[in-house]
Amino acid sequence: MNLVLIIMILALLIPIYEAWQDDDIWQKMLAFASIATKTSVMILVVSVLRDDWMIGVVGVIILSVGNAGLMLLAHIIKRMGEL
């Protein structure tokens, strides 16, 4: 159990590193978007680890909720430069 989150963990740093390194919002936000993907599939995993179905069902509302307002934030900022 232990191994598999330190595995998560590490896979989370990848983007975390992309969106530091990058400056095209775009490329930000998809990084972003990538970390809330990992982290509440992260959620996912302790909730079925924990036996506890009211982790998974936050972890469910992140999932489908969380990357369209990110991506739509994304478009708004880019439509914003663009004035």
The other form holds:
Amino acid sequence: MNLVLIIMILALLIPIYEAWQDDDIWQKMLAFASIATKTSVMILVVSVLRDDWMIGVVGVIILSVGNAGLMLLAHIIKRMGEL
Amino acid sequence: MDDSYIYVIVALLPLAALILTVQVNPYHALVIRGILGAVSALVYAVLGAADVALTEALVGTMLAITLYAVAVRSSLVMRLGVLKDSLLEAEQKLELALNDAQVSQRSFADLVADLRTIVSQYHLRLELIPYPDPQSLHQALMAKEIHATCIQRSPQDEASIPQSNSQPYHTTTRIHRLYKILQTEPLAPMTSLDYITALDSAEKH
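Having seen the form predicted on its own, the form predicted together with the partner chain:
And the full complex, kicking off with our chain again.
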């Protein structure tokens, strides 16, 4: 099962590279959304591997709340472009 | 239990932190800070600290970024005071310029567009604040409501200073750094530039 996690880490490196290299703020936001979702899914996978419900609940909360924070940030950046 | 993947996951944290430190644009840095928060929440959860991971995700990623975005947005701004008439004129000129190219002399809209490109190199926003007459404009500059003023020269002004014919506008700023920035940039054919000191006694709050 470690192989699955290693593959997920390699997939996580792709949006990190994108966030580092791309100068467009919306591309960075896309990379942020991708990373936030990938990391919380990885937390869920780890929780299933270890059969640990405490980490699993935290993963679910981070999965939902990370998207809410993303929406707030996107709204502020959008307002900045309008003015 | 073979936990070799933990080392790889932990290595992501300094990587994200390194990317965060090389950012120049404050908004880009905010987005990367969100990425750092997501990665560190992953690291904390994998290492078994579920409560720390939850706090990082709720406070570090969501609340802190939103508050910092509001702070950066309201502080990285250049407030330019203009007269109401010239602002209206600029908007009309902008509409006219779309369908015919008869605008021979460079208008106020061009000057504003130039200023916007110059200050955006320093990650600043340009905010135009209209005032009814030059007196209230000067008062607002002295009261530190605005950072700079930009007004058209009056005809008697142009008569007294002959070389000002080529510079139809006059810009005054009370921020020395803004004065330095605007001085080095090629605004010369459009506007003359002045630096004045506003007294500190006006700021009590």
